[in-house]
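For reference, the chain that follows is the form predicted on its own, supplied as structure tokens.
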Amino acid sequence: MWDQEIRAMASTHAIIAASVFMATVLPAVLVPGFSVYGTHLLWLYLVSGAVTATSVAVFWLLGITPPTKKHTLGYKLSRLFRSCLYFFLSCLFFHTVVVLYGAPLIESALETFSLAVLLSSLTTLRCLCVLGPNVQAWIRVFSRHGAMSVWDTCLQITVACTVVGAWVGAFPIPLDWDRPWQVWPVSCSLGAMFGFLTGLVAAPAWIHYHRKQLTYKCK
């Protein structure tokens, strides 16, 4: 059972990582003048859209998304609305946190919010796919010893890697190197993306090598 879940997780992560690669390479081939630096916001939204679409499709096909208790159309629409609302609130939350950490409040507001959208696509969206729009479940998973499945542990690792990657990506910005990737928020978004990809590799590997020590409470 453990091996099957870990293989499913690794396959899922490989597909998501491939979507990031395709969202970066295909536009560079098809769109004149496209580049990660020169048209950074376009790249950022393409990657966010690719990760979002791929994650929703793959998690739904694998049956990782928690089943709905009701099958009525109204309940499903309500669940979809709450998921979209949580995602939007997550964008506002990340935008506020980034501003509090020193990003311009008015100047480059679009760039800051775009970074918040990317962070939400890499973190909050995975919570919505795995746990659904359930804040109590989110609090449980990210509390100490709150994981109840390998997917909960995977969430902890990937979210932590993404946030740490974005934070580390901010360090080169004040340095007087005059590099194109120091323009706000290129280094932060690249740091978040590298952190996210690192988490996709690290999560199944860490769970595999520690599976004998991992114990989960019953839901």
Given for the second form:
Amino acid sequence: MWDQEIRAMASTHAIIAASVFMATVLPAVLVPGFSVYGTHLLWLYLVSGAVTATSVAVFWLLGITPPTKKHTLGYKLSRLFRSCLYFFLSCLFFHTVVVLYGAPLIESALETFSLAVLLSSLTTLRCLCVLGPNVQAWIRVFSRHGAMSVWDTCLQITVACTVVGAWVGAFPIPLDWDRPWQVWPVSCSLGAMFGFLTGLVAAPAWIHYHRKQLTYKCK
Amino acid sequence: MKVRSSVFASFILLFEVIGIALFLRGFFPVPVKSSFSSKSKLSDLPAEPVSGSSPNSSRIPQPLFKRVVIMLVDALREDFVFGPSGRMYMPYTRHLVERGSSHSFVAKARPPTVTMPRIKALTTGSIPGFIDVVMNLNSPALLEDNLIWQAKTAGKRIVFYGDDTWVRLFPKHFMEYDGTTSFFVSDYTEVDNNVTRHLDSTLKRDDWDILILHYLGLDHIGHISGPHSSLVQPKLLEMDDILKKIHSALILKEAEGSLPYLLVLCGDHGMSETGSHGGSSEPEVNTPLVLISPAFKRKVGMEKPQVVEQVDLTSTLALGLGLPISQNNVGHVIPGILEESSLRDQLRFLHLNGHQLSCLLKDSVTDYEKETGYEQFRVAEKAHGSWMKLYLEGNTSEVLTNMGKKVLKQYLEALAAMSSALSRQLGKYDMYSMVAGMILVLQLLLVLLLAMPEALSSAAAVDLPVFSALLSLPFYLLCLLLASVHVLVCTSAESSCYFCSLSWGLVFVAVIFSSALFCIMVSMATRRLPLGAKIHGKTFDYSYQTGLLFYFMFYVLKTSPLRSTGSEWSLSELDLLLLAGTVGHTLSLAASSFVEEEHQTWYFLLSTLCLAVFQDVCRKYFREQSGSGDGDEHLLPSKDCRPSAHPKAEICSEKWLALATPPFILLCCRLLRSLNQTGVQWAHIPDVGHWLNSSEHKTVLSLLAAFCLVLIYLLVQRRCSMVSKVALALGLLGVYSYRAAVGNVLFPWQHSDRTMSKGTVEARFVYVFVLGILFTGTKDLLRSQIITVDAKLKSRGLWEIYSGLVLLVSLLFRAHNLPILCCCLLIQMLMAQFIWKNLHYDAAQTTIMHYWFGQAFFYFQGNSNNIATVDISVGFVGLESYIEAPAIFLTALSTYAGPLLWACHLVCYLSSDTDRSTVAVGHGCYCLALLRSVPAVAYIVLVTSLRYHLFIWSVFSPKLLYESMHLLLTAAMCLFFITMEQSNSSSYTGEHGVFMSHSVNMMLELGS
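The form predicted on its own done, now the form predicted in complex with the partner chain:
Below is the whole assembly, all chains and molecules, this chain first.
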């Protein structure tokens, strides 16, 4: 059972990582003038879109998403609507946090918001896929010792890696090297991306090596 | 010997201050200065050397030029004129350089390549050392001997238009002037038009001898968009047109028979590829120097311009105008200028320059006779004498001319050698003193680190094995070794060394101290190691350093009472952040950009800290409320100890207030950071402070200031006695009226056309209340500690002292900075009320948070790691004229107001908290000392290893001064901690009296 879940997780992560890879490489081959630095926002939205699409598809197919109690169309629609609302709210939340960290308020609002969208699609979207639009569950998972399944642990690891990656990505901004990747928000979004990819690799590996110690309480 | 940890920490800090002072003395070369305070006079000029006969011919040399126009273009880079695009940028100038009667040179500026030191260099001829910039903070006017003063004394009439730095440096020197401020960097047309508009009328007139123009536009363009922007070409074309205009006007005015004119085009510094300046890269240092005069030979084509020093212009101009060369000049005359005058005059000029340089050399170098330049000069002077003798005898043969040429060559060589010897004197480090200071400081830091487990234990006392160390054999061996090393180094050193010049007694004390420290360190380490190795067996397989680091981290975690309750301990995110932040900040000091933009580091860390605290708060309240996890009760030590009788609504409101606190603080910090833009890269971005200070927003500023003062009163008065409350209210009123008197803010009934005064009366009025509040506070403290042990009285006394400090700071802060003080108090109140107490943070964590906040507030105030941001005007608040001691004290206080206020609050908070263990103050003091000495010591090591770095003078050395000053203030703060430490054991009561008198002394100093 453990091995099966870890294997499923590893393959899911491989698919998501592959989608990120494709979203970067394919346009670079097909679209002339595309580059990660030069047309950064385009890359950013492409990657966000790819990650969103693959995550939703993969998690839906795997059936990780908690089963809905009611099967009426209206309930499903309201869940979908709430998910979209949460996603948008999380974009706003990330935007606010980034501005509080010192990003210009008006000048490069689009860039900041794009970064927020990327962060949301790497973190919030995953929460939505795994936990559904359920704030109580989110709070539970993100408090200490709150994980109740392998997927919860995996979620903790990837989200933490992404956020720390974006945080670390801000370090090179004050350096006076004048490189294209120091432009706001390139380093942060790259940091978040690398953090996310690290998280994708690290989560199954960590769970695999700690599978003996991991015990989960049932509800 | 058992010592309390606060005493131990202060003792270590005090000795670190001494070590750093020694290091600084070795690091900053003493500027080359003539020991005479007077200025060169015409009458002091040496006579023309004639061997044999009496010096009858002390003839004053004829000036070469009648009128001089100096056109200084800020940030004019060498390649703008001489480079391949020069023909496009400045066609007329280029034509003059290639075909006109001109001389062109590449003048090398010395770092720091900033306008003010460059102007000083150009006018005094000396190279302003770094220490000069600091020493001259107090007087804006240039008091050294300089060209402008000499010209004025000689009766020359000087007209100046351009950067008002000149007007400040040379008040009352100019017959006519119009200064433009370089305040708004975004303006690059108006600043230059303000200069050019005077030009037509001035050039028509005949009543001036020297015209100085300083154009700022190009520099501003560089700062905005760099040297390759499209704005550069039109600007340079404009400059070229102006040069053409001046040149043609000068040609028109020129009369037959009179002396010719001289037109000088130069830059004060260049600009880097990004458009900034200050460092020592090639494009920043190389500036063009074009001298145009009909006295020169006509050029026939473009030659590669010769390289000269920027300071060479000073002596050249002085000689060209027939003025004495200023005393501290290290440059030598440019020989090309003299080529058209007679051989006798040429030799005379060179002799004068050589004489001045040799005098300076005698003053600044101890064994000047050994310098090759000095010897060469003596030889040349002798040859000059014999040449003169032959010349006066009427000899006009070929031999004489050849001999004269030879003397000329000898002079030039001697001048070059002396000049380079003098400049070398400026750039030499005194390595021995530096290393001695560094070793001392490193030892102290290691002892401090090794004592950590004891200092943070519940006893808060450190057991120093002093006697066993003093009686051990290695101690004596080390003493002998160090003494012999000292003798060896000092006898073999060829350059002057400060540590060697100290008296033997002092050195001997230092040697004993250092070896004792080493023995103590080793014995403490051996005492600790088995313990550490037992728990952390593996880590000690690595090198000693990593072992130490692990050890350090281990004890930080272990000694926190929070996590040592259970047998297993784990890192909370907050601890991880605090540790990583401290280590990361220390490491970041190795990069010049991170030093320049250090405020970004602190803002970043502070935001992260707020988020981490927010997470802690959320965890506490949400988990507790949901109640589902009884398993995590042991993780959160916050057993809800408040009685259940508490009304539920109160708990609820407290919960929401606690939850709202970190986001609110984040918001405050975000607003504050946009108040003053500091640093280097983003310093030009307009900030709220400028907006508030512009004259059309005076009403807004007045309202803001009034609101802030009211808020400050409300926040501070809660803990004071009645008398202090009244005094505080009156004092804050006084602050407002002081600001109104100075003209920063408005009274609603006051008309804006009132004449501005210095506000001395108002400021003194405030000082009276500050002293009064401090006095009541001290009185309460003394009563609580000596007569009756009363915790309540003591805490009130402490808060009164704190509010006195707040009042003083509110007087010193500029009006637009008052929100910072306000937010500081508000954040302190909120954090103390809802965060530190409710979340049961221990003394170490609280101290680190206070330190971080203090650092961030230091930068919120608008400070940076650049000396230029120190606000010197504070030194004059309430004083009629400049008095050194209070001015320095006030400036230091207002610069370091943020860190000091937070450290003071730490004392008040830790000692007023009665449910906390009594050792909290000791822990806090120890942590503060550690937090300050780790970056300071690491920085010293870094600076020593980076001493040949490109930015050593522009970036690293100012930061070094800031670090040392901060260390000094922290040492003073730690003394304050000692006095406040509660100790219940009676053995310390005797000591208390002594410490109290200490504190009283300190407070009196604070007050005065």
